[in-house]
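Below, in structure tokens: the form predicted on its own, a single chain.
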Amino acid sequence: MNQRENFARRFARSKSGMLGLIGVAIIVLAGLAAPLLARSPAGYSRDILLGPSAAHLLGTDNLGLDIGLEILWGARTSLYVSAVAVLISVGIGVPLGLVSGYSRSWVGETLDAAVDIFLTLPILPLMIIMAAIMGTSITNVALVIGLFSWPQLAKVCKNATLKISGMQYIEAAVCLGYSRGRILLHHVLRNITGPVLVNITLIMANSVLAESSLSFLGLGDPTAWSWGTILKRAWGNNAVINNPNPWWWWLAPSVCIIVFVVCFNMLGTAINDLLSPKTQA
């Protein structure tokens, strides 16, 4: 048996993994067919305020939009937001972790440096200053959130690298006359991936919080519908504190950003245990 076999069957014996991961996958099904199950709600009906039903299972707000159909279309805009995060995070928190965590010069010394600098900024002022200065499209949005969250990728990628990379076979690597660039991509990247997509599942959740936060304070695509957009519109019209209280308008976004986080984290959580020596022995 390989070790992905054996990966997989183990994971499939983890109930918070599996768990996690069915949560995960009715997620983005739902943000993939959105478009092939509803069409985008707009408008306005007669049905203001009404409560869930079989008409409307989670209710309508007060144009009269169904709710359900609005969680529906937040889905994919949750998982357009994380997918561009985590292509950021990826695309640059990965080579500067590499570089930084096998070079022994002063390159590394400097990205090492430029990485604690980004882990120490306050990053969810800094994304509203740019998300205002940018502009309020969900792609900008999503560019944003991606560009403050690769620093924590960057750090477990060099904390791999530098575990890695006193090794024998890497040592063997490097008296084979390996290039640097061979070594990194076949022999390092190739072992660092589990900590990788620990982190992705990490960043995927965190990027829905920032996601849904901007949407919150007004610097969200008021053109898209996303779950902080519905929770904003819910909190400006008081349908928290109206009496009779229409607690399906804000309960229904509030319940789908807590599950979407802690699947990614059951999900990464049972990952990082399979991954760890301990579970390994």
The other form holds:
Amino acid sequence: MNQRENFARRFARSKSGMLGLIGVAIIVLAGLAAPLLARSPAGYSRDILLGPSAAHLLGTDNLGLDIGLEILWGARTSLYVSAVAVLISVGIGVPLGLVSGYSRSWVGETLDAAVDIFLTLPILPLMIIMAAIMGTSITNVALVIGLFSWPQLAKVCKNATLKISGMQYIEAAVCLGYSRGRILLHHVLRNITGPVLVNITLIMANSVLAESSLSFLGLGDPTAWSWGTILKRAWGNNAVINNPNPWWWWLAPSVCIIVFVVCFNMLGTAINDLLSPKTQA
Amino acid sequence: MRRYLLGRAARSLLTIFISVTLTFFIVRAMPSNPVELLINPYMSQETQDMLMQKYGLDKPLAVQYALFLKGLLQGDLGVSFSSRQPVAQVLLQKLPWTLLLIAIVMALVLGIGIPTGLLAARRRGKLADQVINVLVTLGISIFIPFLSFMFLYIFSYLLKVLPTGGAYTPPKPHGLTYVLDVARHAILPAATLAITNLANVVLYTRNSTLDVLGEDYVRTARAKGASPKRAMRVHVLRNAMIPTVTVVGLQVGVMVGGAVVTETIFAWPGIGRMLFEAIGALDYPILQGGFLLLSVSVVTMNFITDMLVGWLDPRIRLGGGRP
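For comparison with the form predicted on its own, provide the form predicted together with its partner chain.
Full complex below, order starting with the chain above.
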């Protein structure tokens, strides 16, 4: 049996991994299919602050917008932002990690020190400044999150590369006279996909948290539907402490954010457990 | 030890320098630069020129950067666009509140996180460990507004036992009542921020304790007759703390980011709330100064944890080994 099949079979046996995978699949499908499933929550209606009912599954807010629809369309924003963030951080983090892990010269040392410095900076405040200055559009938010999500990936990639580059087959490849680029791409990169994959699930989860936080602080795109923006409006209208309490308004989007993040984290943990030699039978 | 400390201090300074440079260029290189924001198109040309000159905005970027660094060294962070107060003065008013919050959170995180991690490691695979594992997975996924909303809903709306926001009930009371009042207001924000940061500390304490428990020297200690308690206290704890302390250091950056959201929700009058208000007013000097102050605090905290790690781990302070 080849290794990949074996991995898939062991993954299917991990309960939390499958739960995470199913959750992620549902969110992705819902986000992709949102335009087919329902109209976008447009226009204001007279149904203000109604509780969950058959007409409005998750109730309405103070403008009469259907919260269930807002959440469904918000999933698209979250997925878009996290996908862009992952692309950018893979684009920056993986090459940096490969070079700093493989290079034995000052280049590697310098890159490593730079990554360490970026890891210590308070990232959310930095994102806030950048998002405030770039202006609120969903692409800007995605760019900002991507631009500051790579350090962790670079670190993980570097540590994995360091381990692989000590292996004998790398030594063999060097002896065969392969170029550095070829060794890095064909021999090192293919063998560090595991840790990189785990870190990507973490970045997905964290960028949704970052996007929701930025939107919550008023740095989101006012024209896009976003879970953080719903929370911002709920909070701005004192929905949490008002009497009578429109609990569906603040609870539903929060639960969505948590579920999204938990699913991606469970997926990551399951992959990580399968990859670490300690748990392998 | 000295070489190690000097190296760490140099890196701290470099980190601060990089955050200074980053903010300078982010603020100036972006499409809507502060020049356009400061200058109202209805002003006369002379007023515009005068303002440009006053803030040094007519000079080339490199000169502006040099002037900015010079001002920074003299403690001059510029003037807030909205309140016209010097930024440094505004920051000094807000800083104690954030420091108070972070100190309470740190005490909670270490005081609860380390014992919980040790418990999970000692009961590995048993019920307590499994429960803690589930809580940790939830903890690393928590979204601060959600947790704050739950707390506000339960304690302020349903039970009506805790205040919804602010740091004290105006008018400002005096003496002991003031202290108690601030403490009452600090409970919810501190609990929120502590819970979001607990998970990582528990996880690292648990895993590093498990690693150390498997070491030969722990078995040796038990074999020569040390009680399990003594082996834990003398041989395991110190070595298990090294990764935990490193993680707490790295966590400070995240914690400070969380403080921005937490302070905003609970109207806690610290740096985080100030940043939130500055976003609405597009007050760039305040945003820039606030970020710099947060970076400096994070770097300082990291330096302290580096020293702690050096003290815990002789390999680091004596040899060239890297943590």
